[in-house]
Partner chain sequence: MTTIPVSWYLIVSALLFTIGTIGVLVRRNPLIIFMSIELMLNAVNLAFVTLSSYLDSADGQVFVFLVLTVAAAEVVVGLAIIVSIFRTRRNIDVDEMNLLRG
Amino acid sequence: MASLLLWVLIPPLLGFIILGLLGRTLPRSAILTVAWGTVAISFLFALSAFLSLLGVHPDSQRVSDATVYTWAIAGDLQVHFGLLLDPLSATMLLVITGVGLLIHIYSAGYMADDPGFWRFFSYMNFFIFAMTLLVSADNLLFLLVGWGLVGLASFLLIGFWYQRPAATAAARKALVINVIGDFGLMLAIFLLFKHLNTVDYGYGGPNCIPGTSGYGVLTAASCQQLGSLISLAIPLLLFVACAAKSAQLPLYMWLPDAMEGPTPVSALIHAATMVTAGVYLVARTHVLFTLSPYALPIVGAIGGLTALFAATIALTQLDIKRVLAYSTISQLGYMFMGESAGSYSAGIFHLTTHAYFKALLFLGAGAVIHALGGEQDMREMGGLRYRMRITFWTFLIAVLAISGIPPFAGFWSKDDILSALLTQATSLSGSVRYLYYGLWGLGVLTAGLTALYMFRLFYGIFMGGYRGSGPLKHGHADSDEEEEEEEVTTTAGRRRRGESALYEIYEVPAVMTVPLVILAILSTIGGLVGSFALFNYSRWQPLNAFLEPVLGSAPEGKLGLLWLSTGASLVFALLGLLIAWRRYGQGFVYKESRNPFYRLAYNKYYVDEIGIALLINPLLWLGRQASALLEGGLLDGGSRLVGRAFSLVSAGGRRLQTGYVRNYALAILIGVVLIILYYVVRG
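Form predicted alone: give me this chain's structure on its own.
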């Protein structure tokens, strides 16, 4: 079965090579055939691999490991490149290739006029290959290879418009911060190899004996050999990598700046797939986190603080893509909170539903930006529901899903996480239970803030009158263009009521709306694969049951606690929706606020400014001083001194080359005499 995974990996890699080498000479139809076709083939084989595990006994689906080739042999250590097919990797591959294919299709319309059309799809294919390698590799070493290649793909796509200084600066920032995480991952791998002599996920290593409580990187039996300090250091180093890749405090700063890339890039890499790699890594190595008494509470605390921190910033942003960027950071914090409660399947469940509705949100925002000629400022929008009806309805579904409103997908996955946190709090003793009560409270509060800032965004884009100075003309429309009477407000302050407004703003083409509709359907029904424990339907937990052989069973809570958690989160979500409707329902009106808390959140808590002042500027000053000292004195002076010495030696050597035979004969005679004297004296 795992041989199917080769056909998931190979097509996007071939697409990248073909488009990279020949794309400039190919017509656009051929470019799309290669780009779409390779990802479609990858998706079909990922779907086949997923279906091959359904209905299989858990003992038979635990792992199917096909070694492709042996990379290195050193004593007892054998490092091979193999592909791991199990429920976790199958689920991730289905999300990556499925959502990736929809975004590839959408990109054909969004990037239609870009001169780098072929280069864009080459990079996108490369990303799909790198991400599938990351989740299908059967050991940590080749996961690291995929991890690094995903970072490279992110760098290329964020900086795709390299003529723009902001895009290249954002790409460099993303690369540097991700390399910090890569360093943590490498240290964790080194420690695992040193203490357990393996980098495998628990299969085939000399110390890896299959345990009974699930399996992941190594096993419970082997991980118990680690000392207390090492057993804490390894998961924390792994989480450094997760925090960098999944934009958690304090390594989140790259993700909002990454919005400088094309919007489909934001949807694919920075919402649906790449940033969830950290969530996947925690789930894959969950045995290491579970066996350490302090690792999971630390993961939960950072996730909870990140969720609240990013939500407060999203409340104040005016760029629609940056609102979604901070929303992504917040939702990733939710996923880590779920995993910290021991419910790893809840984290993966929210990862899956988040891929649907966040990709839909970004693609919907991209449709608006495309229709407005590149405008991203919410103050320049409004009233677009009349001209972009498909985008309007699909965007509304995504907003309801992320806000946790039933029966949309986000309600079920978010409820799973909050219920797991409350269950964990009630099942623990000692001071750590208060941490989980606090995390549950943060999760409920963040649920309300999520609904508030998402409906603020929705109302700002689609409701009220058009506020922009962009493509709008007044006059009476033809009979087939008539719209209901509305108020039109431009930035110049003109208002006309009772007059038909004919927008030069139109719905995006079908190649862009079809993916929106498909993602809207998934955002509506995607939660039905999750847990229905809320209604005591304990047998209807298809995703949890599917992932259980890998991730173990999640803690089960009492039905009363589940209803309490669900009721609280739903009340806060509806409260956030109500506040947004009361304030922005008739259209977004921006007023400059002098409230210090608002200004603090609007300026993103001055994290970038503080980092520049405390870290970047001192390093730059040190570099300039070292440059002046070394280049002006030691290095330049030393190199000039060496050059002068060689110049003097060569000048002296040139004087010996006279061209006269008698001088050369004299030199030979002197040399012979000196040699004879040497042996006489020595003798």
Second form
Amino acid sequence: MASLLLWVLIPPLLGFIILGLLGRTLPRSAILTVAWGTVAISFLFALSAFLSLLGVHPDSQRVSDATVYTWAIAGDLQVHFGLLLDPLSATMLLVITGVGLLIHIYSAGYMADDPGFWRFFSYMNFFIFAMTLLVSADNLLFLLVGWGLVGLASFLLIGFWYQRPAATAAARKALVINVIGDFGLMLAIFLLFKHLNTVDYGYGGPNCIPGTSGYGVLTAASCQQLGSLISLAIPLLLFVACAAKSAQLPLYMWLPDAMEGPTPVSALIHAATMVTAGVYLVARTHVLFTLSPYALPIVGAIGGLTALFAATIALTQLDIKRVLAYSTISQLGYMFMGESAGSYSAGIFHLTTHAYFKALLFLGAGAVIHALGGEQDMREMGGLRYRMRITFWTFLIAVLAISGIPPFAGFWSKDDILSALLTQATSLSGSVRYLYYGLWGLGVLTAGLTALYMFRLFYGIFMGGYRGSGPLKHGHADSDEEEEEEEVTTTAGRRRRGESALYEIYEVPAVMTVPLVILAILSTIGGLVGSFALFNYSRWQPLNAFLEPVLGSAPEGKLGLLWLSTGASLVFALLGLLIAWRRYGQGFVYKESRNPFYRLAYNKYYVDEIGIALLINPLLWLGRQASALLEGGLLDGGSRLVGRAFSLVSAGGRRLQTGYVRNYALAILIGVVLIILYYVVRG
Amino acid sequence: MSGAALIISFFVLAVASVASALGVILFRNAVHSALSLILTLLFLAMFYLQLGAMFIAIVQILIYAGAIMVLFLFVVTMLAADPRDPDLQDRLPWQRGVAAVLGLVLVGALSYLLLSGTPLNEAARAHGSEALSQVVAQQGNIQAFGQALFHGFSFAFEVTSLVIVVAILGALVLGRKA
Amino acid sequence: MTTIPVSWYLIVSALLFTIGTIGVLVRRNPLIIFMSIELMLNAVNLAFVTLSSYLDSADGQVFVFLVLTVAAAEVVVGLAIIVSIFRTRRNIDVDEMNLLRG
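Shown: the form predicted alone; wanted: the form predicted in complex with its partner chain:
Expanding to the full complex; the earlier chain stays at the top.
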């Protein structure tokens, strides 16, 4: 059954190879056939794998592990390339290939005018391959392979418009930070191999029998006594990888910059799928996180801080893609909070619904940017509801979903996380429960902030009057060129220009709106697979039940507590909505604010500047000094010294080479005499 | 030949050969050196006769004195350079002294070794039918040499013919007008 | 039959060899250097013949014969080389042939 997953993996890889090698010569229709076709095949196989899994009873038998081939055998270390099909990987594969397919379709419209059309789809297929490899691998080593490859795909796609210095700088930043994470993951794998002698998950293998081998890390870790330091180091190193990939504090800086890539890339990689790999890894290896009492609280604290931190930045940003980027970071923080409360399925649930509505938000933003010819600044928008009706409605649904307004998808999953936090807080004793109370408070506060900044964005784009001056002429592919609009000096003149310019804006083509509509439907009803714990009817939680064999059952909360949590988050969300409506309902007006907190958040807490001052400049200085000292002084000097020594020796030595044959004969005679004298002396 | 006559003849030959050898390296004129070398070779042939090596002595005179030295003289007269050419100053004057000292040391050391070293192993002498003296007594001097050459060293003998052919070809190639 | 000690002959041989060596080292005319080499070869031949007689074996004489033929071949080639050098340089001082100087 797991071998079905091979057919999920292979088509995107083939597509990548075909497009990469031949794409330049293929006509547009052929490129789309290959790109869409391979992902569609992949999606169909993921769907059939999912359905075949559903057909298995009882639930605990829903796992299939197939070794495709053995990669390396070195002593105790046996590395198999194996595919694991279980509820978790099936869910992830459905999300990846499903959302991926929709974004592939959408990209055909968004990238229509780009000269790198074939290259774009080749990279996108490569990303799908890497991501499916990441989630379907049955051991940590191949997870690492997929982990690295998605980082590479992300690098290639962020730097897709490589003519722009900003894009290549962002790509470099993303790669460097991702490599920090890869390093953490590697160290974790080394530790696991050193202490447990295996890198397989070993999920569904034989149960732990002390003193025997043959089961994977997840079972082995639970029965072998690891030192308290090791059992904390492993999950923390894993979480370093998760934080880098999923943009958690302090490794989040690359994600806002990654918005330099094409918008479908932001939707696919930097919102819906790749950045959730960290959430997946925590869920997949949650056994390791429970070994130490400190691991999960640390994960939760970082997640909660990230959620609030990113939300405050998102409140002030003017670039619509950056608002969405910070909102993604904030939502990822939610997912980690949910997992830290022991409710891994809540994290996965939010991952799934987030994939729908965040992809929808990005694609909607992409549609706006496309219609405006590359304009991303909210100050140049407004009033677009009249011109882009489909985008308007789908965007509204997505905003409602992310703000946690019932009955949209985000409400259910966010509620699940907050309830889990409160449940954990009340069920724990000791000081750690205050942490969870605090996290719950952060979550509720962030829910309000989320509604505020999302509606600010929504009003800024679609409501009020149009503030811009028509679509940019040169398109989004090279939008960093200076605008050359005619001077419009007076405000009145500018508004008049704006009103007529509004009619130059047109709704995007159907190839882009169809994915929007499908995602809007998913964002509306997607929550129905999830938590209805509020109604105390467990059969209404199919996703939880489906994931339970892998992730274990989440702690059950009291009904009153759940209603309390839900009510609080809903109140805050509505409050945020109300504030946004009061302030921005009549259209977004940008005012330069002198408020220090505002300036702080607007400048992203100066994290980049601090990083440059504290980290990059000292490192650069160190590097320059070391280069001057080591390379200039030691290495160059050393080699010059050796060279000079040899040249001195040979300057003396060459005088022996007089060129006179008789002289050489004399040397022979000296040798002969010395040999004879040796015999004389020896006697 | 009586013992005293033998010893006297040895010393006469030794002095004569060494003196003529010194003449080879001391004469300024190359023709004189060549003639001196011929004398040395003749004295050596007499040494060989004294040592009972009849065939070698004859070959020494025939090949060395007769053939090789004629060749030498021919070339010397052909390439006669003025021995008093002022341009041809010795550029390594110190080498004469060094060479003389080293030569003295070498002779002294070798003589010391020969006179004071362990005597030759008597067991290394050939005996019975292997012995040269017996074969000479039975068959004659030339026959004894021929047997040794063609029994023990026929392959080496054949190789010398190849060496000579190659030398002839090399001389032809080098001597050809370019 | 009174015999002369082997070492006397060998000392004569050593003297001749050393004289030849010194000739090679001090003379600049390649013809005389060649003659000195012949002298050295003959010194060795004397040692061979002496030991052949002493050991009552014909092998030493055979070696002398082989040395003779090799010496003949060597002289032929060497003189040919000297002649061809003289043709190109009109000068046969070995010290002039020092192009390999370091």
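Keep in mind the model is a prediction, meaning the values are calculated, not measured. Numbering follows the first chain given and starts at 1. Take the two forms, find the largest set of C-alpha atoms that superpose within 1.5 Å, and that set is the rigid core.
After superposition on the rigid core, does the Cα atom of residue 665 shift by at least 2 Å between the two forms?
Comparing forms between the two forms, the residue 665 CA shifts at least 2 Å.
| request: Would you tell me if residue 21 moves between the two forms by 2 Å or more at its C-alpha, with the rigid core held superposed? | output: The answer is no, as the C-alpha of residue 21 shifts between the two forms by less than 2 Å after core alignment.
On a rigid core superposition, would residue 616 pass a 2 Å threshold for CA movement between the two forms?
Residue 616: C-alpha displaced by less than 2 Å between the two forms.
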